[in-house]
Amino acid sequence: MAEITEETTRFLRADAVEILEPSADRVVPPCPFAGPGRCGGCDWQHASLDAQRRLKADVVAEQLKRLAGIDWKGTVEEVPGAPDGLGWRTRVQFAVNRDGVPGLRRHRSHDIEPIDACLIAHAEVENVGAEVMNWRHASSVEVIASSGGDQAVVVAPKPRRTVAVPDLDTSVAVFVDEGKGRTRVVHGRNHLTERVGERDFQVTGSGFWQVHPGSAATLLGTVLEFADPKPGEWALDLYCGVGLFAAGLAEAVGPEGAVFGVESESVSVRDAERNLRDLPQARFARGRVENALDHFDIERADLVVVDPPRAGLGREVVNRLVTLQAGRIVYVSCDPATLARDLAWFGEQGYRLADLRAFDGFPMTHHVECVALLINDPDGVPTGERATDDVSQAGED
């Protein structure tokens, strides 16, 4: 039995208020804070892990078919590091109520559900104990545990307020979020170390890094498999962050090749330059991808890797990338709807989807990570027949 809670011109939103006949895949949510009207962080805890991955595969397939005319019959693969779907999230941002009590937002609400533990949080995040401390005058508190063994707390004060940071273990770094991507160090180093294979990556403050401990290595391996970079090739890494994919590409193309990374966050650009200082064939520049290719007079590339935010590339960037005539484009996406939309636009201009893998980088939630390989095949069958800017319903689905 479902109660309609919202109606739009395209779909209805509802809450399940009674289960008349439970699915064989329905399980008791492991977290006591999960459920209707409760914490909105884990919206799929009531389904078994196998069922979650089947549902995510259905979502990916439906978006590809509806928005791009692509038939995909793949599966969503497990990411190593969280076999039970718990204890994986290495970065957790807690909201803080007016009394200084931390918690997580309720589903589709600004209301805060106080919690004393988070089951999907990594053990080293939980060891900080932020949930049982008082953070009066803070709007949020982010706790980070890096694969290199670092721990940090990032405090965002309310306007014109100062937060008295509770007593923490002396090894935990403390940053203050000053807004607009800037953080100020209160205690400890200003960066964390993430390790993938034999390489360490510096991430300053609360800069972007994959939250599942197995995601960085999994995505890097898949990107390199699809991109198949060869010595001497010229590669682009767009939305490059701190240089994860650029590192693998630069090692593969060698000193006779080149990798050019573009990232909008200046702090991440500096981190990338430091992280790959032993690979002079890799260079980085700050800029928005929408205009960076023209600004830096980039006219060609052998291969391109893109990892845009949830909004995807958009038609302007797709049209500009096509002019580079790259043989391979590898697209990393955290939103199957915007991915499908962009793939259809690529398909209109001669790029065909050659392969796609999907990964469960966010167990217990509806989110899914995809890596797609596009090849320049102007004489082949178009990738899809339909694209639309209206992907809001797809994102909700």
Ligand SMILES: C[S@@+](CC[C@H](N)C(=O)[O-])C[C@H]1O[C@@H](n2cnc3c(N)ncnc32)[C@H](O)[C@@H]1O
Contents of the next structure:
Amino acid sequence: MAEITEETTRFLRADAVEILEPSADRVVPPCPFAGPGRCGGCDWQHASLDAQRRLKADVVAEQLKRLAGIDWKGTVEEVPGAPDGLGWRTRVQFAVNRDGVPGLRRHRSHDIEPIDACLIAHAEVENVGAEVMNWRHASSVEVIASSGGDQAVVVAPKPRRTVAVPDLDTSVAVFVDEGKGRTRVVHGRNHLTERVGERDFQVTGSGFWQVHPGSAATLLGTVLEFADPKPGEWALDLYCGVGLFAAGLAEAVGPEGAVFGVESESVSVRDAERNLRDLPQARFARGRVENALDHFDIERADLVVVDPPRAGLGREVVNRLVTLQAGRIVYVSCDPATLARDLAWFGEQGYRLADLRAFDGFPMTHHVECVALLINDPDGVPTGERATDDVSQAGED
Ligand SMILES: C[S@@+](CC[C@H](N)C(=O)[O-])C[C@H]1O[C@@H](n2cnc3c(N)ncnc32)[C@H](O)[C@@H]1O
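Switching conditions: you have the form predicted on its own, so give me the form predicted together with the named molecule.
Following is the full complex, with the preceding chain placed first.
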């Protein structure tokens, strides 16, 4: 029995409020806060992990077919580090109600569901205990646990308010979010250390880092497998964060090659420069990818790695990347709809999808991470049917 919660001109949204005949894939949600109208953090707890991955593979396949005319029959692969799909989230942002009680937003709502534990949060996030503390005058509290063993909370105060930070373990760093990507240290070091293989990455404040503990290594490995960087090549790492992919690319292209990273957050650019200071062939610039390539006169590249936010690249960036004549473009995406739209545009301009792997970087939710390899093949059969801007969140529904 479904209760309709929202109507649009094209579809209805509904909650399943009573199950008359359960699917073989249906399970009792492990979290007591999951369910219709409850916590919006996990929307797929009622399906087995296998079924979640099959559904995600269907979503990726449907988007590729509908928006790019591409047939894809792959699977969604497990990311190592959370075999039961729980305890993986190394960064959790809690919203705070007017009484200072933290919780998570209800599904498609601004209302807050108070919770005293989060089952998908990493054990080191839970150990901070932020959910059971009072955060009066805060609008949100983010708890971060890094693979290097650091923990931090990032507190965002309400406008013109000061938050009295509750008593935390002294090893937990405290940052205040001052907006516009700036954070101020109240206690401890201003950065966390993330470790991938033999390399440490410094991530200052709440700069971007992959949330699943196995994602950074899995995505880096796949990017390098697809990009196949060779000594002496010129590579771009666009939307580079603190330099995760640039590090692997720079090691592979060696001192005869070059890697140029572009990132919009200045704090992340500084981290990337520091993280790769032993690899002078890697250089970084702060800027928006939309205009940085023109600004820095980038005219060619052997290979390009892109990892944009959910909005994807968009037509202008796709058109500009095509002018670089790169042999390989590796596209890391957290939204299969915008990925498919952009692949169609690349397809119209001679880039063929050569491979695509999908990863379950966000178990218990509808989110999925994809890595696509595009090959410059102007004589090949174009893959793309005409792309549209209509990429309305098929994955969510
Ligand atoms: C999905 S993250 C990827 C970061 C990095 N590749 C990694 O895996 O750690 C996207 C990054 O792009 C940056 N970003 C967002 N919009 C951008 C833009 N228009 N131009 C350049 N960087 C942007 C964000 O600050 C973020 O660091």
